[in-house]
Amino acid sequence: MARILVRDIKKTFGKFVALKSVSMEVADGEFTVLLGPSGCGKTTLLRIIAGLETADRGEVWIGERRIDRLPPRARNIAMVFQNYAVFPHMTVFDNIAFGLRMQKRGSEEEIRRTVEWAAELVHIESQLEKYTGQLSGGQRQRVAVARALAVRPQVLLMDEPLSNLDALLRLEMRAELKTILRECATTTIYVTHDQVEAMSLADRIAIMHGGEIEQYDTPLEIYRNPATLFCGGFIGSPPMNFLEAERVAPGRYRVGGLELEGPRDAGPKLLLGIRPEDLEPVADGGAALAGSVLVVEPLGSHLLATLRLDGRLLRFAGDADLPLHPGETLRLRPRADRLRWFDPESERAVRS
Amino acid sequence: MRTRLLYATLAVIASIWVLVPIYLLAVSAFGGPETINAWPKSLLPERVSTETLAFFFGVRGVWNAILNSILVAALTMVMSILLGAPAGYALARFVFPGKDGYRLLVLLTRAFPIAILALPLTVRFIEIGIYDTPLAVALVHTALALPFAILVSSSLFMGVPKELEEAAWTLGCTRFQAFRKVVWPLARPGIAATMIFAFVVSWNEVFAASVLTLRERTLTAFLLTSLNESPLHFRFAGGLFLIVPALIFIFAVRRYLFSMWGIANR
Ligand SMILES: Nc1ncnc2c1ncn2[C@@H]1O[C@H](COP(=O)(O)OP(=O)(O)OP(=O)(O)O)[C@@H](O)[C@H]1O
Ligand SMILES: [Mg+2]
């Protein structure tokens, strides 16, 4: 058990900078969801976390053991792969013990114990003497977890575990995975691009983009309170809306017919962040947004619509009720306590 | 149905094209010395006798020259799998400048003809005294199958996914350890034959083996200098004992020969 701490991971391939200046610290136990669109990085940094990857420059620390110049074997860390990476040659059993014999940790007998308590956890005890070419995607996934887990590793690294698992088996995992790194008090980093995944596992997730950290907090805080604008559009589903706002007077804004109070010191122009559950209908009259309804999705649960405001779109989920179709108008207005600015250049948000 | 009606004959022929020479071998080989000149030829030996095999056993070097064949094949496989399998993993693994180069070059060995490189070989050899032994022919035949276990290697060990190898690091492994643990054994059946392979190579091997040994011919050598003042039968007798062991070989690596094709094993 024990915390990471990155600082400052520069790394290129050639000329493609891959990593621009990358810090954060995971605390002890915790766990952290690297998140980004494919190609951010989120691979190269966990690789270079484990030692498989070399930085240009920077410092990774776990605990109070400064490890990036420390071949893999000696990080105390373990990794489960994208493609699960489990020996076809040996079985289950060889599999999730062969990390325990390498490091020679006690006598086969007390190796044997630990993969029979890794494979209970992960439920595959009765798959103990078979190849792992006889397993499914599933199970291969649960050896590799065990593998992992049973060299009990001051720091879990994950690579998009679940990535290659069909949506029902994935759901399933999740869950267990959730439950069982609980028990297991791991640091854990873990790498998806899958925001779902990222928000339901997640103590903190650290937002990737271009190579770089673009917000590192807990997923509700990241919901709530985007630090940019590609956070807010990339987490969330419909993602936020984004409204071009005009200064009236200092500290209040335009927003299509609204006048909305915004932040005292910004500049003219801003943008207004506002997710689409944070609109709400208006009965005529009164200023509101206005909206002729293109599409309207009824999930069940609620109702997403698309309008069109101001030749942009804009995207509104609502009551499951709401009698609504396409080509009317629709008026909203979003919640006063909702309301989140950005400035057009800089792309970070605006406190007010 | 068409299709695999062609196929078959085309298979029967390819066959009997092999076959049938090697049958005749065999037939005049255990058939007696007066089968070989009989006319027409029987398909069927009237008798079956040890007597041509006997008498080719018989003459006095055969066996120094099957020793040193099989000794000299030994040294090849052992020296093109040694050096031929890092080179392999290090064209699968790594990547270095002049890579693509470095491929092309090791194929090039073969652009040399052996005619060419015999005499300063030979010139060389006499100079640091390991002329006319085993060891001499066994590095000509290693340069020979070098390129063939450099290459066959290589994509052997691209075939074992490199987060396998990862995998082992982080669970512990040296470099090394992840290598014998992982990528050897993943790797091994295929590495099998292509040490067969160069088995075979220096076992047929001919002109270098002639010009680089006087007393100690290997078989090939051997059979090709005293073909001329030999009978007949005993040219059949050698020329079976010169295919048998690449055939036997061959038959016995097939399912890795066929799966580094690509083709399924029944
Ligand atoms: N060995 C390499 N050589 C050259 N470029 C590389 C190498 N490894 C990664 N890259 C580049 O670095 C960038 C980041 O790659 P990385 O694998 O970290 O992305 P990722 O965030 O994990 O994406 P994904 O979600 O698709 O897995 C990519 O643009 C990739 O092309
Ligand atoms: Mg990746």
Given for the second form:
Amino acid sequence: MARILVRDIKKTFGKFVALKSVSMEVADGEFTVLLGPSGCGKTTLLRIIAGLETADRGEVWIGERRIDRLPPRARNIAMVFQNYAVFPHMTVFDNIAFGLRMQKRGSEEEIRRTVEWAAELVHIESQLEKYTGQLSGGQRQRVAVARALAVRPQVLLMDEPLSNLDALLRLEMRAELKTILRECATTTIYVTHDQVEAMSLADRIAIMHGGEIEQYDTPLEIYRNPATLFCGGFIGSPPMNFLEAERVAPGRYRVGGLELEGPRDAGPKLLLGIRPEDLEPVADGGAALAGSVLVVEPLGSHLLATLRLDGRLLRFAGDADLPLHPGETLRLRPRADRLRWFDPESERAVRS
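If the structure you just shared is the form predicted together with its partner chain, then what does the corresponding form predicted alone look like?
Just the single chain follows, nothing else.
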């Protein structure tokens, strides 16, 4: 079993608190992504699991074994870094074989078979005799992944491994990486600030902010039901819209010129969260949110419009063929089943 349990981890650097009592559990074989902006603590948490940093407090377990007191070499963990970290004076074969030889994992013949298996897995079997300096950035990152997989670790840790690649190569590597790790069934923790990477790769995402985990759930659940204002604003491109709402009756709130059904036991003021694609154009005459169109961005599969509504910006994602121009008034109504409500003081979701 390679279940990872992180319990009550705290880490400070001088007066700066990097992690505030972080706890999480990663199931055996699960792909978990730590997602958040720079400085939120995601890389610090990864380095504590790897043994490259020491926590001030807390425990880290892999399966039934507590590992936070063990040196990195005794944790049965492999790590892939952002900057490839391959040896330029070695061939691709020797780079992949490095960990196996250091740990004395079998005879040279057994090592050769393992290296060929790992190289084939990441599609660099034809490059084994080359030096890494002769490879592209994407090929070097594949070498780093193959080297990590060759030692068959219980846990694979990845720190923004695709961030140095161009957009097209990132897309290709993302799809391949998901396939490779599913085949290997390796428990993986992956750090990124890229929400698209997180949504496409993860079984579950831990959204980190200010040294804490704000929400830990499946990508779709986080997208549809963000636990906090930060989660709603961080996930999604463009992010969720937030509109001020005032209670007019128990369970009824006014947003702009629209009355909507909301939580019955909430306060007099809430924030309505609605995704840009969950707004629907309506014809003149019915109650709606009416805003002046500022910018129209045709994006091929859809268009994105930015409106001004009661002094605030509102983003709408609609059909690419919708005839829309700056200066027009657009009337929109949110889908009733996609309304999400937030307390403006606690910034946490309020369930209906």
